[in-house]
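A lone chain, given as structure tokens: the form predicted alone.
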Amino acid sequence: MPPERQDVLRELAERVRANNDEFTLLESLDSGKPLDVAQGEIERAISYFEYYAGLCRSIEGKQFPYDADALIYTRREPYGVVGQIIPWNFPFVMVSYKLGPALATGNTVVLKPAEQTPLTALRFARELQEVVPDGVVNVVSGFGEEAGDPLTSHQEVRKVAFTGSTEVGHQIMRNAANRTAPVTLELGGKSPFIVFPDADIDVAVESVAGVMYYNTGQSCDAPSRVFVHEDVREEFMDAFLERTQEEVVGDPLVEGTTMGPLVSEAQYEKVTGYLDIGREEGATVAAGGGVPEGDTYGNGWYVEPTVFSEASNDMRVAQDEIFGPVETVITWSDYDEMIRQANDTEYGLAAGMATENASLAHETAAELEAGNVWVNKYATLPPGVPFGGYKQSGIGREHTRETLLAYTRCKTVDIATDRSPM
């Protein structure tokens, strides 16, 4: 019942809060996040468990007036067994994004963490074991072929939720289609950020850099294409390159580090490969472009924060999701052409802009093909605000009350109420 679900989610939030330091350390060790970044994400996960606890009692149906001889109403009912697969870039935050709405609506869950970063999910399973009834939440680790594929293909899994690459999302959608199971998919992105001539340059720079270098650029909504108007290009580039030099790449367990290593050797090979591709395509390396040198970096998958300038939107570094701290800067002069290029990508997860003109901001937000658009800020995602993409970036919305609908089925009940006269 809703009150019991609410108590469970609140208790889970409190248990994570009580063990915050342990979860923070595990997240940092597992993913390479600096300790203060990992701690912020653990606290964010707590807030999402609390948010969904608050929604437990808000799940309701509707009554439809028709005539005096009928009572028609709807019920929201759980699917039953839900399969959830979370990615390696935000391991524990994604646990809260997925488990919160599933438990709030009365489903049971089989949760598969990413094989690269399973530690916090497995540690959380110890708390789940003490709080939720047996069998309600099952954490199953493993590789995609041995765990993810069977989970998304199983006939008894009635709904699937996945965050990860677009390629894997396509396979999951095919698996679910064989039994017409609904899916929620949050996939890749190649998000534009537009700097208008009237922009506050300091705001624009921090809006981009604060997210582009966060988590070593391993964020699906990272503003990895910056469209800068020619009138402010020089001013923006000077400030952005100065801000890029402020990043401290190093051991994530050392205070002061702002960028740790990439999550794995495979990701390192991918990102450094794109550094070569950018040069081959003719983009100018304005900052970084390589691997930091020194004893500190000998045993980690480190790359420098990198800025490609003199780029065009048809280059692979402007079209492919690199998933690393690699920024591509494109200069524009014509508004309509800039909007066309900003939308000229298979993705549509997020976008941003910097402008002091409110009317222009509204107009541009309407023209951008993206599920989330930020103005004079970027990637703020408080609980309750919908998050999800257009086009190849996914299906459905997370983080919000609307998410509850994706974890419930609608049943209509129509009862005849006509009675014989006395």
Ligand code: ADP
Second form
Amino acid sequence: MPPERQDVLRELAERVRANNDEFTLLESLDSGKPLDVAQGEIERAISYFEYYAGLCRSIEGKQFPYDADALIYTRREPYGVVGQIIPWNFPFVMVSYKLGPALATGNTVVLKPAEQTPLTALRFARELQEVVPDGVVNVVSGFGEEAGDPLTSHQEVRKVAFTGSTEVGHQIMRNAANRTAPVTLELGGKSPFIVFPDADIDVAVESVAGVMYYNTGQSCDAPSRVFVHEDVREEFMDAFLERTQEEVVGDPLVEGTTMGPLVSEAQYEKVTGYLDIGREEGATVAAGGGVPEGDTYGNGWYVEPTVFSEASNDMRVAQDEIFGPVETVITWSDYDEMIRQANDTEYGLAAGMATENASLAHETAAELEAGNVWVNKYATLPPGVPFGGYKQSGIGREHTRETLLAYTRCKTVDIATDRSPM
Ligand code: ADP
Ligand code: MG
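In place of the form predicted alone, the structure of the form predicted together with this ligand is requested.
Every component of the complex follows; first up is the chain already shown.
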């Protein structure tokens, strides 16, 4: 029942808190995140477990007064076995995003962490073993085709939740379609950030850089296309390039490092490939553009924070999700054309803007095709606030009450009440 589930989720949060340093170190070693970044994410995961613990108490049915001789009501029932597949960019945060709502609603789970970063999920399984009944949560590590595909194809997995690439999301949806299983998908992005002529430039710079360079650019909602108005282009670029130089690329275990390596060789090949593509397409390399030199960098998949300026929206560096610390800057002058370009992408995860004009902010927020829009900030996602994409960025909203609906089925019960002999 919900009160017991609440206790379980609280207990799990407590246990992570008690082992915070161990989870932090594992996360850093596995993913290449600087220690303080990893620590912040472990704390974030704890707060999500706590949020979903509270949400247990909000599961409700309804009653329908449309027949005088009947009691009609609905129940929200769990699906049974839920399959969940998560990516490598926020390994443990994703565990909390996925297990939280599944357990709050009384489902059992088979969770597959990414092959690159299974350690915190596996470490957490040890706590789960002591807190949840046997079989309720199963952590199955492995590769996508070997472990993920059978999970999403299995007849008895009644609901599937996935965070990862759009390409794999399509495959998962096809598998689920064969047995009419619902899917929650959180996929790729190529999010625009609009700098208006009246913007507070420092706010614009920090909103973009603070997320674009966080986690070495490996965030689905990274603001990877900046649309800067021509009147403030120079001012913005000067400040943004200065901010870019402040990034300290290096060993994640060394204090002061702000940007660790990319997660894997494959990701390194992909990102450095785009550094070449951007040059070939004729974008200007305003910062970075290569890999850092020096002893520290010999054993890791390091890349420099990179800014392509003088880019256009139809370049591949402006259309493809690079998933590295690579910013593409496009200059605009006409509002309608800028909005058209901002929306001219297959993705629609997030967007941002910097302006001091409140009316303009509301108007632009309404025009952008994105599931989340931030104004004078970026990518703050307190637990409870809906997150999810438009278009090819996904289906469903996570982190919020609505998420409970995605993990429960509605049953309508209709009982005759006119049978009393009295
Ligand atoms: P990337 O290519 O950046 O690693 P993916 O979308 O391939 O992103 O990976 C995200 C998650 O999806 C990982 O846990 C991965 O193992 C899993 N995955 C990859 N391919 C499949 C597949 N065909 N079926 C199910 N899961 C998969
Ligand atoms: Mg893949």
